[in-house]
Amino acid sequence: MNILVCFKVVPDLDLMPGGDWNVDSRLRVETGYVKNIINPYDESALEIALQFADKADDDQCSPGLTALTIGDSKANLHLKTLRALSFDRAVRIDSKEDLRFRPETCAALISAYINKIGKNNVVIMGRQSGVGDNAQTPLICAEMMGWPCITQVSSIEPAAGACLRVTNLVDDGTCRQTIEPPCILAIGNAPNSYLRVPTLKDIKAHGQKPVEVIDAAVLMATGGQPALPGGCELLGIEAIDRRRSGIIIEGETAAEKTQALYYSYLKGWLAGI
């Protein structure tokens, strides 16, 4: 089994003060003073992906674990992390491109190094990713590909005969199913999926082997594969106002407010049920 787990490294938005949020000319908010993290969604697929291994292993049927994502040189130091956390490889595909509202761009590009390159049979992505949120990749991926798509996935587990047991949330409850790759699978919110941190040993095992750089124009333009999608074009940005308004009821007790509240609004709304 030969598992490919795509994710984004993203600047962390909790940290920047509300007075920074200023739009510049390119449509765009300056975070180069920001951390830069793992994308959480993704952060659960690797930490998944690794568990994935580590059970494997005791079955004796261990899987190669391809780390891969699209970007800038900023994602060095995260592709190292993996390597010395027993990733086999860790693969960027160089793009100076803007693509946070791109979800065809990034699902093509990925699309070909499956095809081209990984020949991975499993993939596995977050659902979502900042600063898009479009929540859109991962199918758009699996629609290239011509295959099947499970989304909101928990946990992954190693079944008989190279299969998956898949856990996933859907809308009535939890559905948990035994699967044949290839497939794509969307990871939602997963308890206990929080990454590990590599050991010092590991990180002077491993964490000095080299990552490994793909340019995506040279990646789209070998093997007939298609030009990448032209995608959306981006007008504008806002923040979204979730200010609502509200009522401060007064009283000099929680009895006289809560005696305030019934008379004043809903005595007259559950007369009405």
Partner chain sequence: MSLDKETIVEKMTALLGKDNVVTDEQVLKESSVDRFRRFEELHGVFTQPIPAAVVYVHSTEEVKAVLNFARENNINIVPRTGHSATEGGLETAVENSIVVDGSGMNKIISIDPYNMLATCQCGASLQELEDKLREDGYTTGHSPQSKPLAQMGGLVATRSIGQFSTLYGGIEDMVVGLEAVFPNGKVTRIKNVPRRAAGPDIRHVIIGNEGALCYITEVTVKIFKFTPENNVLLGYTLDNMKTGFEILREIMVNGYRPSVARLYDPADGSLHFSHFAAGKCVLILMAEGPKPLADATGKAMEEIVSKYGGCKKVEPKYIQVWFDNLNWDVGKVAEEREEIMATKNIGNTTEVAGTWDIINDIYEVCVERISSEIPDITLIGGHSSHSYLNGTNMYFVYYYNVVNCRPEEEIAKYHLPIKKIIVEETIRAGGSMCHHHGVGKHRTHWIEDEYGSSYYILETLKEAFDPQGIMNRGTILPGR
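Show the form predicted in complex with the partner chain, please, because up to now only the form predicted alone has appeared in this conversation.
Just this one chain is shown here; partners and other molecules are left out.
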């Protein structure tokens, strides 16, 4: 099994001061001052792939693991960390384009990489990222590859016959199915999927290995299928007001405060459900 895990490096928007949500003439918000992180859904994808590899190792059929991102050199630190975490390859498709709202271009680049270089038969990636929020890349990629795509995946385990046992959320519950690659798996809310941390020993042994850098234009010119036309045009952008307010419940005792909470708020709220 040859697994490709795709991830995006994004600014940690939780650290953005409220007053800094200013949109410039190119419809961009300056986020360069905050720390970069791996998009949380993609972080889950990376950890789930490692957990899958751990379990497959136990069954003595260890998969090949490649981590791939698209972007500039700010992703290299994360790629080195992934090398230290025993990803066999760490690949960056070098692109300085604004890909926030272009999932079709991301999908075309990923497909080109798979077809021309990676020859992967399983692709795992987060369902969406906070930058762009398109939630389309896995689905478009599946369409380009002609592979099935399972969304809202929360765990992946090895199954007999080089298959995968995939758990995902569906409208009316949880679905557990065994599937045969090739396939694309879009990770949703997955419990216990914070990315593990490499030891200094791991970093010394593996983290210094080079990151493979592939020029996006060259990749597309030599192996890619043309990107689908963009599905949306960005017209405007504005910050969502996430301010919260509260009231302080007065009372002499905990019992009094509980009564006040129930009668002034909870009772009406519960009745409205």
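Residue numbers count along the first chain shown, from 1. Whichever C-alpha set is largest while still superposing within 1.5 Å between the two forms counts as the rigid core. Note that this is a predicted model, so its numbers are computed, not measured.
- A movement of the C-alpha atom of residue 256 reaching 2 angstroms or beyond is seen between these two forms when the two forms are aligned on their rigid core.
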